[in-house]
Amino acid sequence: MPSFEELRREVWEANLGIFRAGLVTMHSGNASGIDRKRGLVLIKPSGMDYEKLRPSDLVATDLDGRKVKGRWKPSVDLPHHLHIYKHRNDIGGIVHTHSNFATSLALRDRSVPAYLTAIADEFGEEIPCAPYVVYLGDHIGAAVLKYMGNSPAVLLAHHGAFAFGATPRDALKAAVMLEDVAKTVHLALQLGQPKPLPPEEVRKWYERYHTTYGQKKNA
């Protein structure tokens, strides 16, 4: 388990990562991470531009949203992050963006089937779309939980997207891959209606990607 300062660094890098990948502009969106041993969440401050963000600017709160460390106000999306962390112990990092292509599909108010092997690889199933909910309390967090299934990303109708992972770095990866496949799907839809991969092919690609792809950590 990383130290609190290591987690701080990783959350900061995830916030810079979504900015550098073009998934957010100015100060929209955010990334967070949780230290479950200490019961603390680190998140981007509200309204702070990414270019000005430093690790020390991140705000630490407890799981009830009470500020523990930091001089700034936490992101207004904090209640959604907290709701997800409280109900999914396997999630250690969350990213929220309004990335263009993912959000363009969210405007269609429908899930994205596993059209691509890249969707099968990372998401293992269709990318769900939660219906529009009012921006009050933890309504968005509750909608995300209801519709996410096993996918590491959820579209939010008329709003944007959330991505998740065991760590903030994993959540960043899911957010980047979501926008990448969303761009391809968006372009394909201009030409007609694509066909999803058969379920058995989705399972094969997902299992391959999560078992034999890449390098082993102890290699």
Given for the second form:
Number of protein chains: 4
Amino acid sequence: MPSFEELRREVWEANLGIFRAGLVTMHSGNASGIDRKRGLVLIKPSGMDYEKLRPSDLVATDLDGRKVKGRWKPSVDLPHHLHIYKHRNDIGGIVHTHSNFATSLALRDRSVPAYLTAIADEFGEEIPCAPYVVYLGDHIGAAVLKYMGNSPAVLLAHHGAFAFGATPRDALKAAVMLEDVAKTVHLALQLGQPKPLPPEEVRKWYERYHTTYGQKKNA
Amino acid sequence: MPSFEELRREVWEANLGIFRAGLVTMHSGNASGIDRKRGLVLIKPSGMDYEKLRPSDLVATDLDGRKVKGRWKPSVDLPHHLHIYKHRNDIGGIVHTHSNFATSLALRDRSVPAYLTAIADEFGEEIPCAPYVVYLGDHIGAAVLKYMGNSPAVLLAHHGAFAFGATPRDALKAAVMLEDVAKTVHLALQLGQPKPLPPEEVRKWYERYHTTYGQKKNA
Amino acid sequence: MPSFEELRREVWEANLGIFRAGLVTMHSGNASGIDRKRGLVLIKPSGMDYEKLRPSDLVATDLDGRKVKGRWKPSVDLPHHLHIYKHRNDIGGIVHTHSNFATSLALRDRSVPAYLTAIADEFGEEIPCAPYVVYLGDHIGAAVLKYMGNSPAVLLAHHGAFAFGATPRDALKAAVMLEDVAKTVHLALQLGQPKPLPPEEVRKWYERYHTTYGQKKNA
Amino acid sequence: MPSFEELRREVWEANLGIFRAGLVTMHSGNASGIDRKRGLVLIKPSGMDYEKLRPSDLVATDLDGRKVKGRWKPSVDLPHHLHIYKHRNDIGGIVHTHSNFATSLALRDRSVPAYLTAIADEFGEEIPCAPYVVYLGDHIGAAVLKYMGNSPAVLLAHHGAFAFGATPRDALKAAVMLEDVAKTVHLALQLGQPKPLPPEEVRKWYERYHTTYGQKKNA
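Switch from the form predicted on its own, shown above, to the form predicted in complex with another copy of the chain and output its structure.
Full complex below, order starting with the chain above.
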């Protein structure tokens, strides 16, 4: 469990990460993280350039969106982040982008099958696409929750994508891998219709990736 | 209201900005800004590399294009900038590029519908495309004025794009977002024909973006 | 013949190389090298960011995959690397990636003809594509061996690519050139069906490239 | 007229320029320049990484390809450069690349019409494409000469492109602009068949660009 200041640094790094990976331009997109013990969410300020963002610029709010700390207004997407945090205790970090390849697939308004072992690895099933909803009320948060299943990312038709994970860093990773596989899938779709991997094959890759991959698990 | 030297710095940053965002190569494209009080326009010199451009290299002219300050010749596109500044008092910065995705859409010679919430946010309607005109006289400036409507950017068929805003920085942002949404739209068009958002939905996103988004408004 | 520490540096540079060339994101992919005299393989640790990787983080194992040196777990792809090293004494370096253009071609599940002189130069024949296999046992290693022929790279359907060479640096070069020609071929396929070069022309380019090109040979 | 050491620096910068602009990978491609007074050509060594290239690594030869200065072997493409220099006294710099978009258009084996004002500006006519020839004898040099017309660049079917200019820097510019317009044209061709600009319009843009554009001419 990181301290609040460690979380601040991790949320800041996730915001920088989506910018450096080319998932956002100017000041579109945002990343947040939650301190469950204190009930505080840290999120990017609205309309601020990534290049100028410092850790101290992040805005801290409670789960009802009341500002607790910070001189700036929070991202206008804060309500969607809060809605997801309130309904999914396992989620500790959220990223929202309009990354080009993911958003172009989202414009097709259907989920992306597991064509690639990398989709099986990270997403474990087809990547879901929620139908278009407007930003008002809990529309976006509810659509994400309804469609996410076990996938760490959801496409939003006509809009973009949300990615999540146990930590802001995991959410960043899901967002980067989403755009990476979306690019490969997009390229392949231009050359013909690929066939998805069979479900039992998807399961094998997913299980390996979530049991023996990396340094932390089973270490 | 920035001082003339502050404006010079902002115009220089807008020129660097289009280069760093990959909207221009070598020395194509240009950014300008206007000091309405002094009646002076600052613009990139003709045919100069972005990498070597210093703030002092910018050329200052009056609204009739007479050089007031600077050792270089101004961009050959200066007359188009001047024409727009003369007819639109609300515009304080202009950017011209041949950015690849926007220009490829411009080659289709028709406007780009609001397929994406990001188009609704920034452009508020479909992005207009002016038909081909040559550079002579006021042809380009007049075509931009005729087609711009409320959009902060206009495509020019067979040519490129102009973007504008209250400041050079706003014009830079419109140019970057134009290329970003043009890329996503281009990708989506390769996979089928997306449907535009209904006008009433476009209005909702546009209104939020222009009232509650960012730090300056309603602060 | 480099010393073990020189090999460590070269394997580290090959891992950095695939990251800097954009062939991998986050911590996908991996590069390895073998010290035939000592019977030791050096490979990237599992799930570690390229940006944080130091030479000392590489894991050394014997040819049966038993860890000899290093604090981390080796890449989960180690068995595939070992299988190739055991069966091909001429191979001293291996790279595995999911690079976008190569992987999108791999999704078509067929080899890539020598459309370009650059394919003739580096690959000497069409670039083979192995059909989909799961990661279990020696499936991937065996598929690579079965399909590689004389090509320094093999596509893996639904998955990605393996590239190899006499050294880790040669493997890096094959991986970079694979993605480069895959991009050009992909672009061309969007505009129509190109014709492959005739085999006798392919042979001419390959022979020049492997006899008179570069500084080391015939020096 | 630059000194030989100034030319060396300019040739070195042109080689770095094609690498930084992403027109080449690893050690594909090359740039050269000629000192007409001394009858000496400076060119990149064969198979050397751009990142490691220093000005002193360039190889100087006479117009018959005999090495006059330098410790390395010259590029295997030297004979094509020499053939062009011998037959076109107005050319002082040459660049050869396999840049992706230009090469993908070259695979179609036909010239690229002036769809864009930027093509009219720089190329003044459609960009010619020479049919496939092998590297032997004077085949490539002769094909370039036969097809170049007044264009500062020629596509080579199944191969890549040559670009030229009065100086190595002009050749670099032609190579960068070739890839830039090739990208926009490629994108547009994916969305339908664009119409070329009428010849009289092409002429207007070309004339402006070659008379009033930039700082050196008519200064």
